[in-house]
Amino acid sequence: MAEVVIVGAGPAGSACALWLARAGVAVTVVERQRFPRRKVCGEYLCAGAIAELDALDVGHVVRRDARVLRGVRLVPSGAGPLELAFAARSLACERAVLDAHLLTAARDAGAVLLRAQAEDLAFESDRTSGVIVRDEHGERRTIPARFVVGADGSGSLVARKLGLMHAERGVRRFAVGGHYRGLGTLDHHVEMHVGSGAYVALNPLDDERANVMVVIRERELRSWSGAIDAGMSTLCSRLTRNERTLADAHRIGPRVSIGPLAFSVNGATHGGALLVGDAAGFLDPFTGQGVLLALRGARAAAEAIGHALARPAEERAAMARYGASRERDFRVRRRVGRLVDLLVDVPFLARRSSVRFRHRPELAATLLDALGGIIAPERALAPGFMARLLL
């Protein structure tokens, strides 16, 4: 019997699994796609998210299969672009490469893969006491388990199952993108081309190839009316101010895509269960923190299971300082982020910080470090900082 079950086998799910088999915990990671797979996201590492891969001591592997990114080049609407040098040292990685790296050394530790599909969970009065799972050979099974970690992404099923699911409100968003070749030099640079509600995010992944995701809303999606090759080409054109155009370049693989961008829950932990990754809470894509917050939650996650198994009288208490420091955590990153999606969107505060940016670039470089993992994220929310920025 396992004690751990993990649904989900990206960066959250396998890193917890990491963590806990390296602890001496039995742990099976329940997935049903084969690696290596293609995710739709900006496939960028900041430096917390690299911290995080050195401390489970696969930084080194995913290094060599991944770019050194300087900054990023921002061009908000209604202001000139913005160049922002990283600090300390970013990645551009292919997310087929980084889960591979994580889920391989995951299994080295000795954790168990079980190919299949969880359909359900199982339980004992009111706690989770398992998976139930449709393996490849389309047999139906309940995998038991002393908790189960829902690590299966935004709309996570585990989170559906557990009643923990949050209905979110307002305009509602859609990333597509892919992988190109042709859109010239991006130098080391993340580009992000800001306006109306949308942006462009490229990301070099070497020196011919580029993801590029396009982030729009639904309702311009939905006027696309399935032209969605045409509709990317145009969005980049008209944002990128026909500076990268999708006409001129080439996409390698299939063209993939999520939505909508918003999933949140009603906390983190339910008896016995736990939420990582983007299963306990989606933030949008363009701050970056996607990666760091799975990686910190896995580490965190796999802390609090730890700890209850050494000591099953003290569960509730570590299950309720997971949650409490999960939420807390997306709470303050999703406030950071959506204090950048301002600060780039709306064309009176670009004008106003990009010219704060280029006289004071330690606003800058505390922006992006709070986004990056370097300093805690409440620096770029406190009264003082958004005084020195915006007045």
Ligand SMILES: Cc1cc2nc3c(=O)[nH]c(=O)nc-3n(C[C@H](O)[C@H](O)[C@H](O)COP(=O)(O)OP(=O)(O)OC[C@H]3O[C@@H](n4cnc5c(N)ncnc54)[C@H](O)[C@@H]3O)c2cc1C
Given for the second form:
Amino acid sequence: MAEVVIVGAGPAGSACALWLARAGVAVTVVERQRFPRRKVCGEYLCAGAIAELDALDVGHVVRRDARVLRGVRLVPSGAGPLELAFAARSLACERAVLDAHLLTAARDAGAVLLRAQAEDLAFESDRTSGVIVRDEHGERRTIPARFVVGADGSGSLVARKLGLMHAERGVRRFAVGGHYRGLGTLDHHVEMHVGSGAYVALNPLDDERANVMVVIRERELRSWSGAIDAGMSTLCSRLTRNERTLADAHRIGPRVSIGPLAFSVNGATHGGALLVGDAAGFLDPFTGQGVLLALRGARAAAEAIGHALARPAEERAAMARYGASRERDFRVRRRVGRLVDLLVDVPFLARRSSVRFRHRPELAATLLDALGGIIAPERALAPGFMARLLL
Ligand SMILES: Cc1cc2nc3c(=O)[nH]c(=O)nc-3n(C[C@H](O)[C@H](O)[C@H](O)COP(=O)(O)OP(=O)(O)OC[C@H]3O[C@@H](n4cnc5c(N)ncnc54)[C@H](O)[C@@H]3O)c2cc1C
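Having seen the form predicted on its own, I'd like the form predicted together with the named molecule now, please.
Full complex below, order starting with the chain above.
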């Protein structure tokens, strides 16, 4: 019997499986998709995420298949473009590649992969006792386990079955994107163009291809009436002031989409089960902190499970520590994300912060380092930092 069953083989699930397998824990990963697979993502890897990959001993293979990014070119609402340099190495890496490397490493370390759709959880009293899956042959069965990890991403089945998930109120937003050829040179820079509640992110995957991702309100998406490529093209031209036009480019491979984006959970643990990565709550993708949070959460979840397996009497304390650290990380990163939203979306703040970032590059460096996991994210929320940025 597996000691741990993990639902989902994204960065959170595979990293957690890898940590556990290396510690000698019997772990099974349930994944419904065949890898390599596309995932809706800007495909930017911050320095903190790369450090986590190095800790997992996967960094070197990921680097081989990734491209170094020098910085971000930000075009906020109602202000001129701003180039901010990354202090520490950041990468553009296709998720099909990153996720496949992580899953391969987890399997090499002894994790078992089960290609199946998780449909429900099994319970004994109030505690999860396994995952009910439907496998590739249509057979429904229960995979018993002492611990269940929900690493099944946005809209997590595990979070729903534990009764932990709730939808967020407010504007519903969707992301649509794909890989394109012919967008012109991005010169190793991620480009973010923002305006009227929408944004487009361009990430250079190599000299020819770029990841293009637009995030828009549901109302605007509906107004496209199904003509998604045309809608994306018009939005891209509008937000980039015709600097980047999809009309001159062509999409390679499938268009990908996801939404509504936001949802929340009430806690990341529940009787023998833990949530990691997006399953434990969704951050606005604008700041590119998702993979970092998924990898750090995976490590913390594996530590908590390892501790609980070795000392069952201390399970409750280990789970509580994991839940509290996840909640703290998520809350602070979400606040920094909201600060950035205001700085790029409110024209007055965008103009003021642009001027400050230009004259005091150390302020931009602090913000990028906080988002990228190099320094504590709290540093970007400190009153002194805010005052130097805005007053
Ligand atoms: C538009 C957009 C752009 C983003 N850009 C960036 C970026 O540039 N950089 C960054 O760091 N983050 C970015 N993110 C966030 C990042 O994509 C996520 O935080 C990250 O993928 C979370 O990893 P995960 O392992 O938790 O979930 P996922 O990567 O979503 O993996 C979940 C896995 O679970 C599987 N699964 C789901 N349900 C089941 C089931 N019932 N049974 C079996 N398997 C199941 C899925 O097939 C999937 O493989 C972006 C997100 C969005 C939406």
